[in-house]
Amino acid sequence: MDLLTQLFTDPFAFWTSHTLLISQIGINSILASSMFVVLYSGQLSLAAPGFMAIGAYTAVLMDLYWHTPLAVDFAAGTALAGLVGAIVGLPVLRLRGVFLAIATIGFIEALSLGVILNLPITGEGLGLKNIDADPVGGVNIVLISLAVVVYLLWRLTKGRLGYAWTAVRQDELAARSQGIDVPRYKLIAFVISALLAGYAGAAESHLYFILDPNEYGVPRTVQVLTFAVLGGSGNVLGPVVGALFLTTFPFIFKQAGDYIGVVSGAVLIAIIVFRPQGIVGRGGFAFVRPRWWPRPQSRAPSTG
């Protein structure tokens, strides 16, 4: 609880101390909201570590070989994210639900097994040396990119492609048969999915020195899942509160020492049980009573 405590009885020093941590979570918030854009149009893609990769490895080669600026890296790794999401999504969306998720995985081990790994120019299994990042200049960055994704989905989930989006997710042949062109908005959120996580790669490759292939497995993939599911995949808030929730969560209870995995998945499975739409829900914070939950008998009006 050191941390909660430090944070509100001295935010400054909280900041300080804790730069990394708070760009992490938002590095993790919007990686949570690209695997939003796929959920909420009624697709189970697990592909954004894949987009991520590719984000962040376009922008530390870049800087290394020709010493572009900045933003240059920024937009190259997020603009090749995004052709590439269009290639992989032309056959890929022609599959649903699990064997969508099982083809996108294949995606993952593709790229980290036939591409990253044996590459020289990746660094193979070592990673890549990033003389250039700035874990303290870097928050900054990552926080205001986090404010503006917030605000570009929220403000799509409310016009025309957010309500194709929901007749797609909620039953794909009635929307077929209102003349949505199914095919179409699936691919504009596999696209979108894919630049968000390209820059999340982009903008994480920025705080770190060393670059680890080993980041963009898929433990990753069930690490963004479990932040856009927890935190509830019906509200554009609910991938940041997911995020924010677990990437903290180590640090809050760190007394649990070893016992951490225990005490998290205890969590976990509990908000599943009571909030089985996530923290944030399209309701807000509610409690949900589960069904098999007992349920307060009233007595019936007395007739006498």
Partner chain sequence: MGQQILNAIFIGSIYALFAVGYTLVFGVLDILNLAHSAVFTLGAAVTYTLVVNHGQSFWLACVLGIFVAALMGLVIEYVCLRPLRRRRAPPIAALISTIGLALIIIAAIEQGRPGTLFAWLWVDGANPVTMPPGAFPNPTWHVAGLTLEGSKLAVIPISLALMLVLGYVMRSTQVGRGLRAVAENPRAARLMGIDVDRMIALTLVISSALGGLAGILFGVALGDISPYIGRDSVEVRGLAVIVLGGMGSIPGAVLGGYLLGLIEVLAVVLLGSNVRAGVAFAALFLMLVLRPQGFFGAQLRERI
Given for the second form:
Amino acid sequence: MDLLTQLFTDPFAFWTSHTLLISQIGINSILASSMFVVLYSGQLSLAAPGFMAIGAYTAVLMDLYWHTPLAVDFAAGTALAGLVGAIVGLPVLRLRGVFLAIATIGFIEALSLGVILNLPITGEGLGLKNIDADPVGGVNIVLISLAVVVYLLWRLTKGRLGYAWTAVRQDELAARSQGIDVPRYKLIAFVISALLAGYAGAAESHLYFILDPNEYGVPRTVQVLTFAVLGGSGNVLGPVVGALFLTTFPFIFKQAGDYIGVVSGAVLIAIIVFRPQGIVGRGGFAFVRPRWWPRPQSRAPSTG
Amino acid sequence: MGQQILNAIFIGSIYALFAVGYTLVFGVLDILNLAHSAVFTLGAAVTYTLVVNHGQSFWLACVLGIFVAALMGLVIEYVCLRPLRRRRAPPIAALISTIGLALIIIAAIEQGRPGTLFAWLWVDGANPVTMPPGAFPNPTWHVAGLTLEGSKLAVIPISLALMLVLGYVMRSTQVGRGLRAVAENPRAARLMGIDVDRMIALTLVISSALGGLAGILFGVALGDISPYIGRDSVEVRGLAVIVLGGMGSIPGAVLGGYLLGLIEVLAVVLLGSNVRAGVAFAALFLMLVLRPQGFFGAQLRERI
Amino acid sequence: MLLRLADVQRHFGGVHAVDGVTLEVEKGSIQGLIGPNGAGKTTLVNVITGYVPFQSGKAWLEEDQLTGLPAHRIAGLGVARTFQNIRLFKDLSAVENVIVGMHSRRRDDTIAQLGTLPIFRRDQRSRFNEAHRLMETAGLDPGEVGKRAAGTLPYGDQRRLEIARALALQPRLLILDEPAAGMNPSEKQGIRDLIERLNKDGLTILLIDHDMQLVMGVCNRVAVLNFGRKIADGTPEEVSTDAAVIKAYLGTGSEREASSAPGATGVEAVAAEKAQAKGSSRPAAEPADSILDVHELSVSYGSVNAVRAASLRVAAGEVVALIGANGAGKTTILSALSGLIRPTSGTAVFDGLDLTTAKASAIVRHGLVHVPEGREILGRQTVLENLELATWARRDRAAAVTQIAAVMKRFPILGERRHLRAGTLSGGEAQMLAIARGLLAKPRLLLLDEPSLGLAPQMVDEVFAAIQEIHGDGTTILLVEQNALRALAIADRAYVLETGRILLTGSGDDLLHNPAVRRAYLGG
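Moving from the form predicted on its own to the form predicted in complex with the partner chain:
The complete assembly is shown below, putting the previous chain first.
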């Protein structure tokens, strides 16, 4: 609990002593937001770490070879991730549900195991050294971008685009009858998601001196999916809350010590079982009532 | 080359055995049981611990390992799946709850060291271990330049026999018909007096027993038992296998298992060992894009 | 002409769902489209709206070609539709549903969204106002239902909301697919008023419905489909006297549609026939001791009360019919009895077993077997496997095996096809299989849900013959049927349901001649 105590008693010390943690929360929140966009449009895409890798490697390589300014590195990484997103998205988006999930897993594994580990320029299994990394100063960039991302997504979900995504998620057939071009809106969501993941990758690479190719595999995608689903994928804030909760979890539950994995697994199950729609979601914060919980008297059948 | 093909058949048998259980659950429940690879690991870990730390005979340990895995199948059903089914939660919730359970199992093994809570389960922490030589008979022959290890050779008939038995049960017995009925139309199954919940529990027991056995065979024959064998060796490859064969199809999973074994070996021979994994996932990706129903799966149809 | 169809064709496998239909819909008119079950009406709508591709033929909306366009483009051109089984965005609020409908004529505001908030708010307010107006047009109170999730609205409101959502497209043509299905007479009248009001405001409507009174009363012209072909097209008067139409309706053996087809005198004819066939009168009173006793049973789906305090009894050896219009709650009662859904209140006891708490599998083992609507045979398994599975709950394996053989003799077609996948059976054969499966579970009480739905006339006869034969063997039967006249003809007693309530009960004969039955059933 010392993390929380410190946060409230001495926020400045907290800030300086946990800068990297705060940055990581920010990165994870952006990633979770990237997952949010695809889930919001009804697609179970697990490609985020792949786009993240593209963003990260592009940014670091640009810096290493051409010494371009940071903004250019980030922009290039993000743009390339978006481009690959469009190319990958076109063929896979007609897949549904778990098939899309598996196809995107195929994509990230093929990318990280097949491409990154075999290209000399990526440093193969050793990764890259990023001498210009800024673990402390990076936090500002990360938090500002997170705020911008959340704001933009919030605005997008409230407009025509957001309504179209919701319609596609809820019922594709009915969405078509309302004049919504389903494949188009799915692709838009997929590309936005790729852009965000690419950006998160570039931003993350700026925080660490080593770019580790093993960071972009299936465990990462599982983690990001968990952020989004546990937080609640019906609301922009849900994934951010999920990322915040799960990233700080090991610190909050320090007493669990070595058993943190066991505890977090149990908490994960408990939350999803009692609250399948996620922590933040429609229906307020109410948990699903267990069977043994006393239920209110049911209303008499109305006569209307 | 001959040795390589032998290896392909050996590893293919493991993949097939693992994937048969995976695909069985998907076929009946339309849910990916992401705890399946953890059960694979658990089977191997329990068997090893019983032999090495508790001094049991190898054969008894194998039987108990399978038993514990089957028991874990019940845990998956009662803890992760049934509560969500009762609440009509979206399938993605089951994905998260099985991830949670996998996390618990792996973390428990990982944390098992002398003196910890889980010392009874595992004492080697994250280290890979090998079944001590002499714990099980392992005659080795050299024939025509090939090295034939008894333990590896045995895997092939064991897997084939089990898959044939499972195929027979599914095709020609009342229980198999019942399982297929639940898979096709749970409502109709209930109307025929089939206890759907019990059939689902049975599905998970069978699936997990096969998964645990696959883990034991893998760990014993390859001499590699660690908390990570499930994650590193079969988790994602299992997905590839069931997609290649067609989701939910048992013969498809068998064929897919051997096919993936062959693809990987060919990739090593033709392209070098570095790209081995990448090629498999590129194949998976292409398969989903070109023929999402796999070799044996039913045509995917959209309901209007 | 607003909509022109030229020789539209659509086959599914060997089935000619739509077989060369040519149709013109005049601007500003209400065009009806009727036909027996399975005539291809919904398929035709799906082809026009781009959900099912054309095989051949062409379609124009005024000067715009519709042929080959994807569904969203057709919607964008101004063809709005509703769905036979309501497809709202269930988790969105009612207002949001209508706003989604404005998609195709709404400017892309993505960039504006990101920047300036106040402008958006004004847009949003005007959209909300428009959505409210549209809901009022469709007869909904936006203040009351606007913020509720669409999936929680009462059934009738969901239908109206779907219409409001369709209106949000500002369509040139509105296609209504069975808008009055499952509604009670007053709700139907409301839908009728709504259709007339929309038409008066200049909207062209293509109306598909089973309710002849609605279609004949409201349409300027009516086209009749049968087996995918157009067999008549004209004013309601012309169509109702058309020999081919009457033949199509009577020929299907579906007296419900025959009796409601104008010019046909189904009810009286059948009643007379039956009076001749059976002289004996039957007990009309509820039996004192019963094998099934249902008391004040209520079932609700979310906020929809599908069954409201229904009480009924069935004595051993009886055939009891449960009749009522679509959506009256018949299937819901059966599902509650067989343990598929749980009632919200009330009791149901079958031979000492409390059906409201027992597991579905225990209910079957106790001898209450439900043959569901739509047959629900297992299409991927063979006929024989279906039959063998049906004996699941039995302990007497040997007897079960001989009974399977006996059943295959009784329904020879099943014996012949025992090694084929059940999915390849025709509708009638599948129904036979479903009934045979019910029998093999050794029922003491057999619940039959819509056994004749969608069957060809001679198959209907066969199914009813089989039901009588089963009853002859001493099985008690609770029968749910749309084909009320056929059901009443074989029933000892019957209950009439209307919007979830038991309206009246009596002997089959009494109810046959009861005008209230026709009202409840035909919604007159």
